[in-house]
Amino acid sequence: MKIWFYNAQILQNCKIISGDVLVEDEKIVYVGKNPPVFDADRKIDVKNNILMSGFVNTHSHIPSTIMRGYADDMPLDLWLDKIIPIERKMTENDIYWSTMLGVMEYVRAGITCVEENYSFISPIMNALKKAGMRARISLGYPNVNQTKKVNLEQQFKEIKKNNFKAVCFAHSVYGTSQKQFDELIVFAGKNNLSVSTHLSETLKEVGDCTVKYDKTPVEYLEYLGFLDRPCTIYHAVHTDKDDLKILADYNVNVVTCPSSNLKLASGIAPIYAMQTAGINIAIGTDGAYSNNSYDMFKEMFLTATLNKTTLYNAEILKAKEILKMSTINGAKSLGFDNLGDIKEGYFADLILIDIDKPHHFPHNNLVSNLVYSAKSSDVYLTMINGKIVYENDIFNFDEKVEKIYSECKKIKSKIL
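For the sequence just given: structure alone, the form predicted alone:
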């Protein structure tokens, strides 16, 4: 399939340029003002709206969509007490349909790639494939205090069979045993895989870890050898300067999830200090049960503004840097070299943003508008791997929207 986008305001390397973009099959083959002869199957007039790379959501628990609004207004420890029993009730069928519901929200909001951290990977991958989503899928120990041993080799084979990237995932320092950490580290080394985990999300977690091991969570992971592998950690809300030095020395990626951290009253991550330390920072939504939406525009706004306020400095964390966190940095943290920007040879994961709306005018600074003014409802086309999966309220899925809604209503009645 050959598609020609013309009359576009293109976000390339977080700067706006005017021109055309040519897509052939799954790749971008041209970006510029004077395109070559191109026998396009479809030409799309962007009408001077914004054409940008799709968002890379670097931390999510997408089957949690069915629990949106179920355990609101609680701190993390009490919230887990409510959520875990519900998760244990969910069947693979429940997880499939809840994932499909989340995928609808993803593509409607311009998310084209995700790091998925959940158990029951088969129905999740089936749902992601229905929408053509790009993803890195967790294998390992995604549940708190999981006692049942998992077959890492079998999970890895299944992920590879479905053509997704794999990552060895441990839930947390409080929910994963040292034996399980050791098992994941060995398996990751043997198969050249990255590792990931929730880390330093609450003061309670840091305090409990310090009492138990005489180490902060970051120091504990270093002691285990977990940071020796390419590593991504989620949240990192309560990390001090010594923790950040360790993370920077090991070249660890950090994913911030501000909405989730605010809603659970976990705190505000020191993003500017991380940036100053040279740490690669990406942005994630977390799950809908703690957010309660998959809206990267909301996450970008909060990432940009929270540290400005806590440090009383409006000049830090500029819009361009935030956009990079949600695209280029996210792709880097997940191990994709040709994703997160609009360049020739990159995967054609693209979205169109309608800026012909009052909250975008008078177009003084389109880059700033994307972070401070834009809404997920401004997305009117989402392309993944060269295929248009969403356009003007039409989802190009193998499943019908009405069927997804109907099945999720049944699941809600059954498990909630």
Contents of the next structure:
2 protein chains.
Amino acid sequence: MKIWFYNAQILQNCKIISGDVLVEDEKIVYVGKNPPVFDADRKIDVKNNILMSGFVNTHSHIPSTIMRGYADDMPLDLWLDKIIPIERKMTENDIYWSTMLGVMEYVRAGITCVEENYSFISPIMNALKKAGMRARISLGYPNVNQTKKVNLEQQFKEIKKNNFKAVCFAHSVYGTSQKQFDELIVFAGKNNLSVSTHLSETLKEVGDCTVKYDKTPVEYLEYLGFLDRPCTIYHAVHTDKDDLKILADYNVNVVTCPSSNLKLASGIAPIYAMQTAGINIAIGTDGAYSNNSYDMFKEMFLTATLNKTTLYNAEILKAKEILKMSTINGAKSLGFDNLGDIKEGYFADLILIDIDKPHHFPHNNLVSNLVYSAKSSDVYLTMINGKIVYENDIFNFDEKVEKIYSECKKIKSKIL
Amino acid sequence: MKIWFYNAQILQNCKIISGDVLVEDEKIVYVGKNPPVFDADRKIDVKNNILMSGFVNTHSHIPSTIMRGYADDMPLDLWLDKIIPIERKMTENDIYWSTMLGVMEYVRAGITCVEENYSFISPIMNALKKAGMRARISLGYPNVNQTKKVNLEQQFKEIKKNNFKAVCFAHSVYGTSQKQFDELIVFAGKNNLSVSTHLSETLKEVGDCTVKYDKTPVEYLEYLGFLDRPCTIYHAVHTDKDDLKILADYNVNVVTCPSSNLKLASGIAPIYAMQTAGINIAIGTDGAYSNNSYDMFKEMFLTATLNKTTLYNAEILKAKEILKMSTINGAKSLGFDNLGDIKEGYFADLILIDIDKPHHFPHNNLVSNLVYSAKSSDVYLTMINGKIVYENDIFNFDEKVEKIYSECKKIKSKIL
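If the one shown is the form predicted alone, what is the structure of the form predicted together with a further copy of the same chain?
Every chain and every other molecule in the complex is listed next, the one we just looked at coming first.
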């Protein structure tokens, strides 16, 4: 299958170039200005659109989609009191349909690759596959104070069987035991896997950790040996200069989830300090129960502007740097090669952004528009691995949209 | 002309009720559950939508729309160096078309009423009228260090002739002279008008004002007698407890513009402290050159969450309180009676929000969805003063959309 995008304004390496792009099967095989005549199955006129890499959403809990808006405007303890009983009620079937609902939102918003950190990986993977999503799936200890031993080998086998990438995931320094951390580190080493965890999300977490171990959460991870593996941490809101030095020294990837951090009143992550320290920063939406949508445009606006404000400096974190975080850096943080940009030989995870709308005019600076003016509804087409999974309000899934809605309505009436 | 909305989920007083709404000419004449059969010119099935008041955008500089993305990621002085020469080049014709472009974005995003603070009021009003926008237009001193005397009487006459509401506007304590403030106060008193100004937007402004007058900007306004008139101030980012007491004592309305404040690195306004002090808080987008879009959903998300984070308290500024700010409080701050809610006798400024989209499911809490999940692209229909000005991607203006785009392209190639 060959698809030829012509008349395109292409976001390449976070700059706009004009030209054509040819996709053959799952790869981008041509990017250039004066293409030969290709023998394509389909030609798409990209006039009035920007062609860019799909977004890499580097932290999410997709089954939480069913809980969107269920526990808002409340402190963390009350939020947990409402969320946990629902999570316990959810069957594998509920997880499957809630994931399908989330996947609709992902591809509608131009998210083509994701890291999922949740239990019940089988129904999650089954649903992701129905839309052809690219994903890194976590094995290990996704819940707080999980006591039941997990069969890591079996989980890893299952992830491999489903052709997803795997990561060894510990919930957090407060919710995962040292023994579990050790087990994950050994397993990751043996199988050449990366590791990931929530870290330094709240002041309470940092305070408790410091009291308990006389170490910040970052120092504790270093002490455990967790940072000796290729590592991604989510949030890193409350990290000081010494923490950032450690994270930089170990080449740890940091995922920022600004909407979730704002809405749960966690704080504002020191993104500019991380950038200055040379840390690879990526962006995630977190789950719909805390955000409450999967919208990388919202996250980009926040990542660009929150540190401008806390540091009273409008010059930092420029639009092109933010676009890199949501695409190229995201792919790097999840360990995907040849992903996150529009280059020959890269995987064809592409989106079209419709800029023929009032809020994009008069097209003074398209890179800037993508971060400061665009909305996820501007996504006109989403392609993953060379396959168009969404185009102009039509989803191309191996699952009917009406069925997804009706099953989610049933779940809502059953458990919410 | 009678329009009957049936099967509706209605946002009334920031709560969802179900029922029907009848609009007759410019007013809402019926809201209820079991209506008689109306003899309506049009019946609209509101199933899958929320029917709510249009947004009141209480601070904007709409001719700046043409400068969207033109001066991003730069400090205020460089930003001004880029913006001011463009403003000087703009003719009345440029102002007209740039305003038309902004109006398209307004109604597409459900904004039905606005306060415009800019010079060249004639072309602005001409454009607003083409879409039937409701607006308060400022007369006075909209520019920094304006030296030329203004004919307030003539401006006021012109605003009245065009059937808009008028407000006496001073740019700021640093950009407007005491003599000009005095002139506006006298004129407002004589004509029973409100007053407005930018205030305490940056730390520099507060510092400079304190050095110059030994007063904070709020104290200086009190000293001038500006607060003796019904008054609205924009931003109020850097206001302390004593300032807020003064603002509360004088019943001053505060307009918060969080996107603009974040992007220009101004700071985070103490909205919760204002609310606790009993101040009427409304929300504005500011101009597209600093924001870069007219999107009250984005502003609502930020207004709800920024103070949650700065105060580490997720319980404050609940969704329904934020909806009130963007509608009811906005109407109050601009001095419009019978506006901002869906009640019999109120003006028919209404919007439909399409909730039949993945990012709204599974409809656990529609009030919460409006603030935390909705996007401006969810606006399906916009009615102002009983007239449908936008519906499902079609604008119903006394000006052709294609012409607006083509004229704005001309302006861009001429001056940008």
